[in-house]
Structures are given as structure tokens and as C-alpha cells.
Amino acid sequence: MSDMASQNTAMVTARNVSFSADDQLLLNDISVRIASGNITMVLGHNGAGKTLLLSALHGLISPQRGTIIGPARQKQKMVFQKPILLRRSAREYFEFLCPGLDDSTVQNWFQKAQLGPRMTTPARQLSGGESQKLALIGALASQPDLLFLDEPTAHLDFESIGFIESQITAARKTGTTIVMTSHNRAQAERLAEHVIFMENGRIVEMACANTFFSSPQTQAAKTYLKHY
């Protein structure tokens, strides 16, 4: 095993996982152990298999081979790069994501995200940054043990990025295990504690973040970091 997560309890473990679609091998013999209570960043070029890996670990797709062991689905949440917004108000969408909260708690989450005035707005009329913040607070309010984030700040404004990163950091401090993808190297260096680097559906390198960014071991990772 690499230095990644070697001293920590695993939150989710994949062993020899493979997934194919349309006769194309998209995840190729993936074995990985995600440490509890840390931020793990999954990096790689477009098409490397990052989103598919998150979907498999979260249980949204069923691999043809291998096993995945993790917490119960009700203790996990996933926020997509572009949230799927339902035909309901922002508040109703939040309550769909995280039912059963009292009115004061719901309002506090909206105020924290600076979405208070938008509670009655149809969710589909929110801006990109607003909709992403709504999806994130809906996920965080349920206090998941495991949170998957797929490019949570892609194409967002500076304020939205700052809010989302602050919430990721806060969730980490309260014990949530976070697995996320990003194409922003500066963001990855700010947030990551561990890195999984993928290429062509395979994991080609795993390391503590400091080691990965300062001394990548594979040529593929070295080439990637030169361009990001």
C-alpha cells in the first residue's frame, strides 16, 4: 500500500473494480482505499475516469467486476458539477435533499450561503453559483459521513468558489470524509490531503498531497502537473 491512508481507518474501499460501456473499458481494475476524515482529490485529464470513479464509489453505477465497501447510502451525499434542479422552489429543493429540518435551521443554511432572498425562487432560475451553493448546503445539512464532489466550483465566480471551499474545509473539520475532483491545481493544493491520479480509467499514482505536488513519481503525473 502507498503512504496514502496507510495509518487511517478506511471510509470506503474498492477492490479490482472494472466498468465497461459500449465495449469500452472505462474503469480498469481499480483498487483504492479512502481514508476517513480526510479530503481526497481525484485528478486527471478529461476522460480519465474521475467522475465515473466517484459514481461507482457512491453506488450510482454497478461495476461488472470487483467489490466496493462503504457506508450506507443514507450516510453519503454527492454533488454534481451541474446539479439536477427539480421543478420546485429553492427551499423546496433544499428540503427534498435534506428533509425534516426545522424552519430556523433551514433559514440559517440559506443565510450562510447568502441565498436568503432566493428561498422562494424557482430552483431552475438560480444562477450557476447559486444552484451549486444550494446543492452543497442541501448535502451538508444532512451531515453525511461521506461526501462526493464532482468539480464543485467549475465555471463559478470568485465569491461562490470561496464559499464552497470554506464549507468543504468546515465539513472536513467536523469529520466528514470528502472525495472530490478538480481541474484547478491551486484549489487542489489548498484543499487536498491525499491525491488519486487517474489516466485512461486506471489509478496510476496515489500519494499524500504534499508528496504528489512536489515529487510526483510517474511520468504521467509529472506531465499532468506541467500543464495544470
Given for the second form:
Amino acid sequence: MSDMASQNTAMVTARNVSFSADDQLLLNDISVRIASGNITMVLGHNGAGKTLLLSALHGLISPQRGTIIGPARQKQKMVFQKPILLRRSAREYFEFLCPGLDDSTVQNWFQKAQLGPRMTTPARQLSGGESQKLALIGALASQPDLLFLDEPTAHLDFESIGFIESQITAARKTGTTIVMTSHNRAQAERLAEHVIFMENGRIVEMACANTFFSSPQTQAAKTYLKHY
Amino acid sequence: MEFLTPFKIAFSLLFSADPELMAIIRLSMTISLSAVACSLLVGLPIGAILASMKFPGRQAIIILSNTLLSMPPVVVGLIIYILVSQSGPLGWTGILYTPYAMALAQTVLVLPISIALSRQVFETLNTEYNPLFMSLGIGRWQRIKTLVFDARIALVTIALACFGRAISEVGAVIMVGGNIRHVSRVMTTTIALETSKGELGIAMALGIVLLTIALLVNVASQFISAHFKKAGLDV
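The structure above corresponds to the form predicted alone; please give the structure of the form predicted together with its partner chain next.
What follows is the entire complex, opening with the chain shown before.
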């Protein structure tokens, strides 16, 4: 599928989505269309609603208002900012995330992530970078159509960041649509094709990445980028 | 009687592996281990269901099982006695004054412990795992299977807690077992009987065995918790 054609297809669409908890409006009338085969970066200050938007699009929370249309559950994956690690070995955890793979495929993924020697280590004993890499390969191994990444490289070292970014790029090339959040401007500029900028639970600006970073349209985005 | 005499008799009985003493210890262990196995078999799935599913009456079951935690053993003994006595609904089984009735009483006593403790463990895990389960679209039964597997270490310590409670039970088992020599006499009921007869030697010997078991259960529980916490497998 060409880039042009893929951009015309929506992978996930949200219409007038609002979500509140404890009498607080956390997502306010969100309407968004995520184009197929692109990397969409959700940016904004802490508490802007980025993670909540990803959770809503992925179906982890049920908004009180609005509709979300996306691919089937089996076709989408999410990697959490802090991976939820089961109490079992790294390999067993990987197989839980992506069941049904043969032994050599599993070995290949672990080698690729340089986690080969850690296959039998309890997942919860892996370092932050290792567990994030494990969660990512567990999501990618099933070749999802849609992948949500919530700050996948927060607090990681350069090596882990490099691996995760290379896998994100590779997944995008094979047609996976990626929606992610990041607090790292350089990373956002490296990876993003589209940007959704949020503030106080609202989408303030949506644009192509180049346009957003070079000439943001709203004052909120300009202020954000000044300190980003 | 000299103060140390019961201790001397006790150690002599233990070191000579007195056949009657050994039979009592064996029967106690068999009954309590059976009761623990039954209570876990029934209690763990109930705990897992209560922790991971919402359904009408769930809160009532939680309140009931928590209430049963503090049910006096003699009341349990009385209920089981009524149930299995000749005119009771389970009278046809003919298990009154047999080890089966004693195991049943101990099962009923430790069942609330296995439900309450396992529910807590499963609830903690379920809260932690829920976003992952939802993200992966994990179904109800695989969810329960995952919770039980990942709580396996905690479940061992729950089993030890249940065993500690079961093996030390006296009130209920004496009522439904009858404390019949060579049939339904276990460590706790023998201690009660022999003490009332002034035969402190055998009572002391069994007391030492019970204390040793309690000590071993605690040491095992501590060891398992510490070892698996280090391995990141604790809950």
C-alpha cells in the first residue's frame, strides 16, 4: 500500500469522545482520525490526557460519551510505560504476550533484543530497559495492525532507546500503525509523521510533524515547544 | 510427680518411636493434609472467582466467608455432628466418629481461610494485571488460570497457614471424631484426654510434636516468602 493510499485509510477513529472520573472531565470532546501505516505522536504536558487517550483508543477505558471505531482486539497491542510483568520467566512472559510461536522464532526475537541470556530469568528481575524491550518484542511478534506505545523509552539508556526506536521504525515499514507518547522532543521529531497536541484533556492541535515542529498554529503548542 | 518427669517420658516415647504415638501422629497428619487439600481445591477457585469477576451476590459471599473465619470450632463441630448423625441429612454416609467426619470438620474450618487469603492474593494480582488482560483480550477462564499460576508461591504459604490451623484443631474434631482409641484419636484430642487422666508424658510428647510442626510450618513459610521475593515471584 502506498503512503498516500494508507493515509487515506483510518486505522482508528474517535468521535466526540468524553471521559470523566471523580467528577473531573479528563477527555473533553475528542475527535481524531489516526491514519493507517503512520507514526502518530501524542504530545502534551503531564496530565494533558495523553495516556488516557491511548487507553480510550485501545479500549482499556469506556468513555461516557462518543464512539471509537478501531481494529479487532487481536489486531492491536499496547506497550505500557511501565510494563506489567507476570510472575514467570522472561520467555514464559513473552509467550503469554504472543502465544503460538515456534521455538526458533522466540529465540530470534530474544536475540534481536539482546535478551538471549535472560530467557529463563524471572521477568520481574529484568532491568527497566530489558523489561521494556521484552514488552515491545512481545507486542511486535504478533505483527499487530495497530500498536500503542505509552512513553516506551522513558528513563531508559541510549542503547535501549536505540533498539526500541529501530523496532518502531521497522514495524512502521511493515505497515503497523503506531500511536505513541513521548516527552523526548528529539525522539518525537525523529519518529513522528503526525502530531496530536493535547492540553487539559482536549486536542488543541493536529498536524503533520514537520508543520507542527516548524510552525505550530496555537499559542499553547508554541509555549509547549519552547520548553520541550 | 517431679516437674521434669513428663518431659523424660515424652522424649523416651518419641525416641523409641512408640507405635501408638506414631499411629496418632500419622492419623493427625493424614486428616489435616486431606482437609487442607479439600479446602484448597474448593477455596482457591472461589477466591479467584470472587477476585476477578463481578456478579450479583458476590459481596454477600465475601461477607459470609469473612464471617466464617471467626466461627468457633465447636459450632463447626456441632453443625457437622448434626449433619452426619444418624438422623441428619448426611447420616446415610455413616461417617460420624470416623476420621472422615474429622477431615470434613477441619475442611469446613479452614475453607474460609483459604477463600479469604486467596481472594486477597488474587485481588492484588488482578488489579495489577487487569490492564494487560484487557489489552490482550484475555478471557475469563484464562484470566483465572493466569492468576492461579502466578500466585502459586503465595498459595503454598496459604496452604501452610491452613495446615497450621487444621492440625491444631481440637474442639470440632473431638465432637465428630469421638476420640476413639485406634480409630479417631489425633494429637490434639489425645493431649486433652491424657492431660485429664494425669498422663502427662504422652500429652507432652504430642505437644512437642505439635510445636515442632508449627515451627517447621513457620520456617517453611518464611523461607518460601523470602526466597521467592528475591526471585521476583512474590505477590
